[in-house]
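First, one chain by itself in structure tokens, the form predicted on its own.
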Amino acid sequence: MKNSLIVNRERCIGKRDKMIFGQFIEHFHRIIYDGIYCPSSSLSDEDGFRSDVIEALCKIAPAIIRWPGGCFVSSYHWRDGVGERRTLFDKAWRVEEDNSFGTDEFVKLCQKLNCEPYICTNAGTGTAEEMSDWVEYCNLPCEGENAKLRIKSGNKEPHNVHYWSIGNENYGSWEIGAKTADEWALLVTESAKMMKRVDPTIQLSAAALSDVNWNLKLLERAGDYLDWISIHGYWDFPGANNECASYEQALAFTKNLDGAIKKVEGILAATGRSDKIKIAYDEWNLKGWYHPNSHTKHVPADKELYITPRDKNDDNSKYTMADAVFSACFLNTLLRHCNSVRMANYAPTVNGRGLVYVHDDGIVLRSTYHVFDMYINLLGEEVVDLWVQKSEITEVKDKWNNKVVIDKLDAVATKCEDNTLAIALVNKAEGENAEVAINAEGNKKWRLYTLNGESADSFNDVNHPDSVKIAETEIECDGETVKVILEPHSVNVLKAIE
């Protein structure tokens, strides 16, 4: 065999944790309104929610959800969003928001979903006060006038939301409210102090990066009241014309997916805190969000410039077995580093770069959303030992015509409750089959799910909505060893059954 692998059961790396299959949304373009959120619709249930989304998003259990930015909270005013609602323009996005879509919106929708709420809090225009008043309106029984006001729009018990974010990207010149590594430091610790005095047993994060500079003022002023520090990661950044990567230059972005994660593990290692603060890398997507003109120092007037382009993120041609490969590398990615990496969130979940196309009729389950359902219905619990014994490798180009040489093969091993193993195995390869031998002690049958199209380009949409999806195919074990083939460009799921 090209590719062999040994698995040994007995020896657990880790234990997974469900909220690396998380979610995320936010207030740009169709994601929330007329996405996950459509009160005038047919569709929608009593609440508003569309109940096509929520059946859908219930097969994939998102464990947690975060909510309402990205670069939108970094000029969002709760207050504006509950009670007597005020319709407001968005500084971020440029369009008027009505905020019919506000906190208690939000955890009905996590309580539908059956996942915990995760609030990331406004650190562009707002302050230490505005984030704790927040926690108190969520989270209090009834002391306060947040407490009060809430209780006054028809939720008398707490919605004890747990997980909290302060601020964004922070860090970057584009959003609102940029701050310099010490100015962030300040804001950060001021915040989570009010915050933690509010409700000491929430959970806080803050917006970091993969900077040495930045996380050490970070973590040298306020690490003793963090639980989390957040990085995001997008890798194919569409341009001015939404030019996104093609087949082989996504598996170009697979090489190296953890650079960002050691070097947060190493300053979190270097200054005493792997125990306590963990890595949520609550947002992550293949493709970069395509908002051409949003964001530049000279803004154009003409709407046609800057909104209407927003249009082409819901292009389903665009999300193919790309994103899908990509994808699932990259939760291989997170489960290998499964004792750091505690927490991470899809961006978005819905319409634009989501797992979930929206229309007036309907939905699309996109390539990537199969990759959930796999991962989150398939694997194990816990992440056990593989050791890659032979593997073949190719060369491929990226987006840059350079010249990348990359694994064929992505494997991750778990066990599942009942001592059983299930491999994840993605074969990268455009053109070419896998052929893989693991070693099997003690199943004698499998089952092998695979998720493919006809060609890498494949994809999901209103007229053809399954020309990716998940086949099965029953596989014997000759004695110790479990062989398989594995399609070209194709995430898969090896499973015993006996």
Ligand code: AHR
Contents of the next structure:
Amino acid sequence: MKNSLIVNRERCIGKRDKMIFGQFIEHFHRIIYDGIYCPSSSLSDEDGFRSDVIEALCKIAPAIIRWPGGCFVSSYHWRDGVGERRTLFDKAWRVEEDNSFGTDEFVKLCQKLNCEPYICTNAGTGTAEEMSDWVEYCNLPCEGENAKLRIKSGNKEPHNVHYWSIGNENYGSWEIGAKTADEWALLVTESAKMMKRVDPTIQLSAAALSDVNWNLKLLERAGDYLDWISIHGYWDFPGANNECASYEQALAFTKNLDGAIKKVEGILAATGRSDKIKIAYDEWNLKGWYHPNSHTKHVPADKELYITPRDKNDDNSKYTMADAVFSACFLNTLLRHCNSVRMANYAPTVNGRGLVYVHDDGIVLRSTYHVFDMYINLLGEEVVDLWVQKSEITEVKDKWNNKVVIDKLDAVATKCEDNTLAIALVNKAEGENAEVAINAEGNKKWRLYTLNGESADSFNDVNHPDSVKIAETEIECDGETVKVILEPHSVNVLKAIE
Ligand code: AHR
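Output block for the form predicted in complex with this ligand, input the form predicted on its own:
What follows is the entire complex, opening with the chain shown before.
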């Protein structure tokens, strides 16, 4: 066999936290309004949430959802979205925001999905006091005007929001209220101090990146207050005309997917904080979102130049097996780093570059949705040792026509609660099968779940919702070695059944 893997089920790498399959929703385009929250739709429940979307998300059981941004949050004031709502102009995305979806609605959504709410605060134009007042509103039983405002808004019991992040990408010139590393370390310290004085039990993160200077200043000054450090990852930026990477070009992005993780792991180790502070990859997606003329210095006045183009994010033909194969490789990376990366949030969940496309009459489950379905519902929580004894390689061209050599196979082994093996296997090659031999550990019967379409460019859409779907086959072996043939450009899970 050209590819062979050796699994050592007795050697546990770590237990993954379900929060690595987390989600992110932002007040951008049709993610919230006309996405998850559509009170006027006949398909929505009594609280205004699309029932079909809730049902689809329940199946992938996000353990945590991050909200309200993203760039949006850096000029968002939470009081405008509770009690009597204020209709304002959102300076981040340059649209009117009626704030009908606010903190209470977000917490209600998380209750429906049985997941943890994770609130990202405004460290752009916001203050330490405003951030800590938000913690008061959510978590104090009744003390002070903010908790009393929650009660007056109809929520007698505290929302008990346990996860909070200070800021979003405040290191970036595109962000409203961008900060220098020194300014950032001070603001995070003072904000964290006040937030934890309101509720010392909250878990706090802060916006960071894999930059040593930014993180060392942040950790040196604010490290004692932090439980997480947040980083983001987008690989294929769509350019002026939503030019997305081809399947081959997308494969090039799968090389060194753990580069940022290893740098942050090193910084945490060097500062002695590896045990206390974990990594939250709290925005990630193969594709950057398409919003031309939004983050530039000289923004246009013509909405046709900066609002209308956002509809191109809803072009389902862009979400193919490239997105599925990349996302599976990224989730495999998180599983391999499960002791340091304990949260990750797909950006975004609905519409845009999301897992689920929502239209007036229903939804479309994109290729990436099925990757989450497989990884959450088929893999085990214990990551065990897997040695890639042999893997074919394949050469691809990246988006800039550079040659990149990558492994054809990307695999991670897990052990389920019933002690059976479940192995994630990705065949990245566009035009050929991958023949793989794996030590069977006495298991003579296996089930192979394969996510695929007819071609690497297959995608799901309103008129063909199952072009990309999961198929199952059973494989028998002698108990010594199980041999599988993985289809081209496919995401697979191989589960031992006897
Ligand atoms: O493109 C969407 C933006 O990407 C998010 O709002 C921000 O957090 C990231 O830069």
